[in-house]
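Next up: just one chain, as structure tokens, the form predicted alone.
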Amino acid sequence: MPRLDPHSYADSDQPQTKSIELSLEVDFVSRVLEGEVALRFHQPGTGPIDLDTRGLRIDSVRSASGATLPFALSPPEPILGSRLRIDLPPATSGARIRYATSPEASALQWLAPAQTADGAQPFLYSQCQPIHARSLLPLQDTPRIRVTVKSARFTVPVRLRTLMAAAAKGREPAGEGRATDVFEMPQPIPPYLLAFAVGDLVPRQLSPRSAVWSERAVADAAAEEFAGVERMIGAAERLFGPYEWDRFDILVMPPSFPYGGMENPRLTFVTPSIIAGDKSLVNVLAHELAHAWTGNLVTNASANDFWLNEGFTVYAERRILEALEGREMAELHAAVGAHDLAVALERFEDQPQLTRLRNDLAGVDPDQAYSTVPYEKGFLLLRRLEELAGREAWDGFLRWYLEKFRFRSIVTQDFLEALEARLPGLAARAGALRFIDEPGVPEDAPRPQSARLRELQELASRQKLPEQRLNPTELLVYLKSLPAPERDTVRALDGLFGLSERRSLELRHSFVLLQLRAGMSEGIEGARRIARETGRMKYLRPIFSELARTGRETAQRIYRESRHAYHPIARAVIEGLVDDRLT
């Protein structure tokens, strides 16, 4: 009975789920979801079927015809959770499972009104990537097995609204001050893309096929920041083909959201930290849009091949930015990415196997292995292939690849075989297996190149202050290029650019790291402000890593002050940095 995904109990010899129907009551008092999920199989099956769960209470299991089915829930394993084994009688077409989530479900964050932007109503959201869907519902929680959602019903307080990464089918009264929001997702998706949020949310229309949703306090600022989204979608379609998901709506999350964005189809989640007031961070939105093709349409089959999602998406993101803002700006973004990759390689110096693109993560929590390596090293491989093939031939391959594997989940070998079939010999000429199976980055990997980039890096190398105004991206490149800055240089930069008070968390975070590395006490207060302001791991991981390096007690104190607002995913990561015994 082979298990093809090291992070799932799913057995490839057992029936596979084709669709689900979900009906849940949302209880903000007890912080649980309670209800039923119906699984429908591709083919009727007999014998055991193994599902993934984490912290779920299983009340009953029945067949599609209503017959009671025997089941057993195994003791939990630290990474995988508990296996739910159901015994299927002959020719069983599906199963209906009544269950409830735990108040500590790793996929869910329940926010009190005080933790929201408006401060008046509670908020709930899900985050299922990479393997947290199993704490939301019992299922085969592997991207190998894509499912459609025939129906999803969420019963919530009538003053709140459910949004789901799916097609909205209306709202029904549920009595006693409650209502049921109904959705469906006809396109097959991997389980980590199951996503919803419940809150006091309002829309602002951006185009006929796109709106931004948020709490009222940030709605107008979000609409202004994302006003160019339709132009971005058009550029992506010209590069990669038609947008397959009908709508591209955006939900601005509470500050505790642990990622920059999450590419949930039809409803991308984004952190409020990208609302910088100057549109300088909308590359995050370009990244999540690119996932509509690279990740959502063609998906990695397990965390072992995560680069197939993220490396392709960084490449696609920068092609979109190049189309909209020019090659110079795309190269500056690539330079920022190259810096972040160097930081990640240093982080994994003692675990070089985690810097390969094709991995064996059996026994490794994918949240702990998460880094920019699959993003930026994957991008470098694809750029190398483009340079050798020529852009016209490479673009032809990309369009063919996306169509060939449309709505499928694949492994690295599938990509390599497709590449060889379409562009014979290219992988060998590029040394693709050095990127894929060897740690680190090959010495001949592509490097960002532009005249403006060289100017900024030269200024930074001499710790010379810019004499002309820099746009936010240029300033970020300059800050990341500074080697071991002196305190006087750091203070002068703050006086020149007001970095300690910038609205842009990207710039302020980079500046605080410079302060901390220069041994400046002001950096501790700046780090504390950021830790209390955002739950985004891109900022928290380096901030707490630097704090722990210079003073573990300070890091622990700041974490204790801030942890109540963090998502469980972020708490687990940060506790491993500041003290793995900290509770």
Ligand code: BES
The other form holds:
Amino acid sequence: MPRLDPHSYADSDQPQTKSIELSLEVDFVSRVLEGEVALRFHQPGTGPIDLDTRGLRIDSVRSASGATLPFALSPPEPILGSRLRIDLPPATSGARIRYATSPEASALQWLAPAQTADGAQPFLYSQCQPIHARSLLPLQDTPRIRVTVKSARFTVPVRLRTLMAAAAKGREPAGEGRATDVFEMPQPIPPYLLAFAVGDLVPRQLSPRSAVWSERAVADAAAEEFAGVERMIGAAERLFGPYEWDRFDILVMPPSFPYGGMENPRLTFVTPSIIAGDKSLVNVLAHELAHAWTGNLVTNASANDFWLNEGFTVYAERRILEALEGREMAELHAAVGAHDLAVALERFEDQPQLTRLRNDLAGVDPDQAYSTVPYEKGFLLLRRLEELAGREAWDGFLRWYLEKFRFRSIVTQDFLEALEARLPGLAARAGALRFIDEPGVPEDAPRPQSARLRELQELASRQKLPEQRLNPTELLVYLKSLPAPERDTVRALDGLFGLSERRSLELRHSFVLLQLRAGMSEGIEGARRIARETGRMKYLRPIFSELARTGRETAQRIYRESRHAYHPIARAVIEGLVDDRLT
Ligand code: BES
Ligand code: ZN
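Alt. form predicted in complex with the ligand, vs. the form predicted alone above:
What follows is the whole complex; the chain from before opens it.
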């Protein structure tokens, strides 16, 4: 039974799924999806096929011709879930499974009207990466097995609408105040990119191939913030080749969305916290757009090679930013990344193996291993390779690599072999294997460099206040470079830059961290506000670790006030930090 992926029961000797057809009733009262999925295999097969499931109720399994098939659902494993084994009679071309999800499905967050921006209608969304698709439907939940979606049908209350990361095929009446939204996904995708949302959503057109969807309350601000998206797509296409997914739409999620963004194909999900009012956080959009090439076209084969998705994407994101905003700005973003990498390396001091780029995550929950290391350490390796190869040769390699592996799922070794074939000796000169297989960051890793960056770091290291105006990214670099400042400095900074009232949580949370470290009570109030405003883990994690360091009780109190709004993944992370045994 050769398993393909440490986080899936999929077996390479068994038939592999080629396409799926999905039909689901969305019930906001019982918080359950109920319906049917039909899996079609590449080749007719026989014998057992093992699917991944988590918390699913399986009602029946039939073959494509309608014959009932025997199946067995194993007891759940904590990380993998339950194996669903189906016995296929000779020459079976597919399986049709009737099932229902659990109200606790790990891929879903069901929000009450009060938890949305408009406050009037409920909201539902999915987040499948890394291994939550199995709580939504039974399937081979490994990025090694790409699938197309022949059709996906969601039946929802007529006042709501479904958006799927797929091509919309229209809406059909379903009776009793309900309607069915129909989609199809012709490009083969890894299961973690299956995604949909249901809510009272409205579009604003941004360009012929791009619209932003959101609740009404944020629609205008969102359209303004993302107005430059077409220029971004253009810049990315010049760097990486044609955009292959037809549309690039954006969905602004409710505040509880635990990530900054998620690169769902054709429909990127973003946190509302990137709407800063000054376009200073659109690098998140550049990042999710870049995944259309690095991640969605060329995909990591399992969580062990996650850096192939995220390291490449951070690199691509900064190339897009450089093209749009210039080298200085891109370097400032790289400096912020280098700072966050240092913080993450500290967090993994006791588990240095998790700071390698190539990992063995058998027995490890990928949500627990998640950190910025594959992002920023991966970026540093690619930057090093670029420096040594020279930009022209490196860009040639990148395009060739993206073309060679398009719509495929690969491991680090595939990347290394391609690199050796096209730029022989480069990996050795860069010491690539030290980045890939050793913990920490090599001494000779590249450092971001620019005149502006030097000035800001110099000011910060002497605890001197900036005399000129700083743009939001400059200000962020400055704040992150300040070594534990005195209270007076912190207050003066607030006076100069209005940091405690900034809309940008990127800036405000960095400032609150300084207040907390300086032991200022205003910091606790600021932390509480952030905890209530967002469910984004990038902000909650540092805020709650700092709170927990200075006063565990306060941290627990603030967590209790806000936890109802958080996604279960965020809850698990914060509970680990504030060590709170409440459920
Ligand atoms: N694909 C990730 C989000 C993700 C990773 C979700 C792993 C679940 C498991 C997304 O592209 C991402 O990296 N988002 C970042 C954006 C940032 C690096 C600009 C985030 O959420 O902060
Ligand atoms: Zn990413």
